[in-house]
Amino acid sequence: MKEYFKQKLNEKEYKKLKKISDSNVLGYIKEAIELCNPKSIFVNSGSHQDIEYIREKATTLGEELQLAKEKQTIHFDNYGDQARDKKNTKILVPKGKELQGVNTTDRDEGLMEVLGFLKNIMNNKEMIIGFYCLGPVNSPFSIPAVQITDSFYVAHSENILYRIGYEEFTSKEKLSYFIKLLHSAGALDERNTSKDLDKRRVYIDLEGNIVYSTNTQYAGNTVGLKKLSMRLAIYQASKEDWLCEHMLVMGIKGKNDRVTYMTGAFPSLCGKTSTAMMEGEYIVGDDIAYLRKINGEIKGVNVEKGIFGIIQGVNSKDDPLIWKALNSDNELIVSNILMKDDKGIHWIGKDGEIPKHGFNHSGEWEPGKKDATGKEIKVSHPNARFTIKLDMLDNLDPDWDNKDGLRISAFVYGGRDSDTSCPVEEAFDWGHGIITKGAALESETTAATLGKEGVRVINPMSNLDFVSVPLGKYLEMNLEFGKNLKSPTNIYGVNYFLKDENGKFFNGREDKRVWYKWIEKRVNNEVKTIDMPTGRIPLYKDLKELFKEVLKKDFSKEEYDKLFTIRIQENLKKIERVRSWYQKLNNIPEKLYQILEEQEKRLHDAQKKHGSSYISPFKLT
């Protein structure tokens, strides 16, 4: 096989590739070359020279444009290619198998289609072969990955977002497991954006352990190491008794320099980013976590080493840490925002006035410009992004890259809920938490999304879009994961969106800082709780002290009463919604219905005992 590569690669690139011995890795690369038929081939070993070559080639080819600062560039996607293509993102399923609630297609038909699109697709392009590691390098969490692409923008993005894994491939004669990713941007238009969007496909083949992506450049469809390989990791985790979760990882500071690590799962627009970037605490990761049981403890790592974040609304007041990173001189890629005439940048919600002219994802732009349907084109796309390394953030945890993982003391689940759940609540035990906080996770739509507020969407563990095993099996994985732990991990629900009868939020924007300080104290056995029918809540005196200590403000008994009153009917309605949703699916664990029924009984008993549908926490102290 090495003779084949010697013929296909120049001597410099061949020397990099010949250090790899694994025949499965080399076989995949050979198949990709034969399929895509590139004009030339570049091997990214992760050396300084290779990293710089990719960065410079991205601008030379026009996939990125140079901004005013030396290490900063802007990328534009096609006007119709600026978000994840959910319709054409599918898991390939063999005949006779099914995955409920997930977008799938027949494996044989899907492979025939996507391989047909990829045939000779790189015949006038340079193929980039990149070696990465998901999770820390040389770690129990490490998953090696090979990304093959013809987009230098994609390769540049991955060099920022992921750990280089070349040594993972060269130091081992045989890898037990690795992920394969094959992408081509396809034919490009005069602006160097993918133009054959009718042939855009993102197919995940679980059996072949490979992601195929064609005729798209948007990073969510092409940076295969992110949500695309997440499906492959969940599938692998299901066979090996660990979890791949759509979770942030953060460290909350306690007394005597103590740091307590927690995960957090939040659906879109439910506070995930603001939680990960919370003032005074440590960020480990903002998006995806690998979790393993090691010596009776749950350990977790951030899969990534960078952030691919939404830039809309980022400003100096609300997002000081990200703002500082975006305005530094460090390496940065922005996408689908405005490049000003002086090569500065602007986006929706940025400090300062909107420029009168510039260049964005729609071409030359000025205020009032409209698209083909007559809709006004804003200064930037709502899904415009920034790509930075985590070490640009002042609040990065010093131990964030610990190859042994960080001990996770709490799982936190949070949704957008205006009338049911209190701001912070501890589950009674692991099973109760997985079902009532995780599997029952709901989020309300906003008026801006559907024109109607309050439509509740169930999103188990905030992971529904990415689950690649039957949902019943996924719930069983989560339930089993908490067994036989010598150091218990508590589960919590949080809710930042509780409203009064006039639609006004009870919570202040910064109140979440108190909820997490309370969780930190609770898992370290420094505060007690009150048992409610739905879980355990804080004592008033503890929150009063924390509000004064953390936010320098008073917290009244009236506020506590409004926030932590148990709302019987609202909780009963939620149980019925959750139960009805799961009853439409096959092979859901009986444990889910049992735990919901037990909670339902506690709610009825509380209502009968107190003679009211609204029970003050002061009545239960």
The other form holds:
Amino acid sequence: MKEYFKQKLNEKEYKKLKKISDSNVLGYIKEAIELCNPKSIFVNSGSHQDIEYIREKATTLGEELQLAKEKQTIHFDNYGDQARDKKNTKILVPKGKELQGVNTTDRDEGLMEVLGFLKNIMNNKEMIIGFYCLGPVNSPFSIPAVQITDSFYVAHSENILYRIGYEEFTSKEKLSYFIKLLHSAGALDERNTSKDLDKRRVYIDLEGNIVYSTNTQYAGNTVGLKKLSMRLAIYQASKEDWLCEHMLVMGIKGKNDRVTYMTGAFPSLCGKTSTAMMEGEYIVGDDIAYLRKINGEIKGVNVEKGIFGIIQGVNSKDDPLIWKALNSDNELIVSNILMKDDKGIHWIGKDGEIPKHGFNHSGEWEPGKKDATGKEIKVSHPNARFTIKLDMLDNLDPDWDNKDGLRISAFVYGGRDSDTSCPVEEAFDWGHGIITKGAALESETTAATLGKEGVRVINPMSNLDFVSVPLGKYLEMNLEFGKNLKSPTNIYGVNYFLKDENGKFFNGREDKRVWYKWIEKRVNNEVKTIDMPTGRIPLYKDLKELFKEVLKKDFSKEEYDKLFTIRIQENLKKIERVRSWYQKLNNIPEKLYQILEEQEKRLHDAQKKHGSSYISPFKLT
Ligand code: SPV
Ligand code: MN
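Show the other one: the form predicted together with ligand SPV, since we just had the form predicted on its own.
Expanding to the full complex; the earlier chain stays at the top.
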């Protein structure tokens, strides 16, 4: 095989590849070269020189455009390529196998189709072979990955977002497990965006342990180390008794310099980034966590080392930490926002006036511009993003890269719910939490999503898009995970979006800081709770104290009463929705129905006892 590479690669690149001896790794690279037939090949060893080469090439090839500041660029995706393509993202399943609740296609047919698209696809492009490590290097949590792509934007993004793993590959004769990713942006138009969108595919081959992505540039479809590897990791986790979750990880500061780590799973538009970025606390990661049980404790790591975050609405007042990072001189890629004539940038919700002219994801732009369907094109796309390194943030946890993982004391699940769940509530036990907070996670559609507003959508653990095992099996994995722990991890539900009778939000953006400080105290046994039919809620006096301490705000008995009054009918309806959603699927653990039924009974009993559908917590103390 070495002879083959010697022929295909120039001497400099061959030298870098030569250090790898695992025949499976080399075999994969050879197959990719044969299939895609690139004009030239570049090997990214992660050296300073290689990183700079990729950054520069992204701009010289026009995949990114230089902004006013030196290490800052903008990338545009095709107007029709602005988000994850859920329809064309499929798990390949062999004949006779079934993956209920997951978008799938026949493996043989899928492979034939996508390999057909990839044939000779790089014949006028350079192939980039990158070696990365998902999670901290040299850690029992982590997974090495080989990413092959013809997009310098993708490679550049990955260098910002992921740890380099070249040494993971060169230091071992044989790797026990690694992930393979193959991407091509396909043919590009005059703006350097993927133009064959009808051939856009993201196919996940669990058997071959590889993800193919074609004719797309949007990072959620192409940055293989993000959501593409996640499907393979979930599959691998299902075989090894650990979890790969769509979760942020953060550290909340408590008494005497104590830091308590928590994860958080939130469907989109439910406050995930603002939670990870909470003022005064530590961020570890904002998107994906690997979690393992080690010596009877749950430990977790951030898979990434950067943030690919939504830029819409970021402003100096609400998001001071991101604002500062975006306005620094550090390396930054923004995508699908407006590049002004002076090479400055603007997006929806940024401080200041909307410029009169510039370039965005639709090409040359002026206010009022309409697309082919007559829809107004805003200054930036709602899913426009920024890509930065975590270490640009002032609130990065000093221990964020710990290779032994951080001890996770709480799992938090947060939905968007205007009238059912209270702002913060502890589950009675692990199973109750996994089912009623995680598996029952719902979000209401907002004006920012397509279709009708206020429709509740179930998204188990906010992981529905990425689950690559039958949903029943995934729930089983979650239920098993927290059993028999030496130091237990509690589960909480949060909801920032309760509304009053006039449709106004009860809580301000800042209030979540109190809910997390309360969770921090609770897992450290410093506060007591009141049992409600749906879980355990805080005492008024503790929240009053925390509102004063954290936000310098008064918190009245009336507010507490409104926020934490149990809404029996709304909760019963939720149980009904969740149950009927799962009943459409096979092989859902019996435990789910049992736990929902128990909750239903508690709600009915409480209603009977108190003769009302709304019961104040003061009645229960
Ligand atoms: C998400 O949509 O959950 C993201 C962005 O984190 S993407 O990379 O598109 O998945
Ligand atoms: Mn995500």
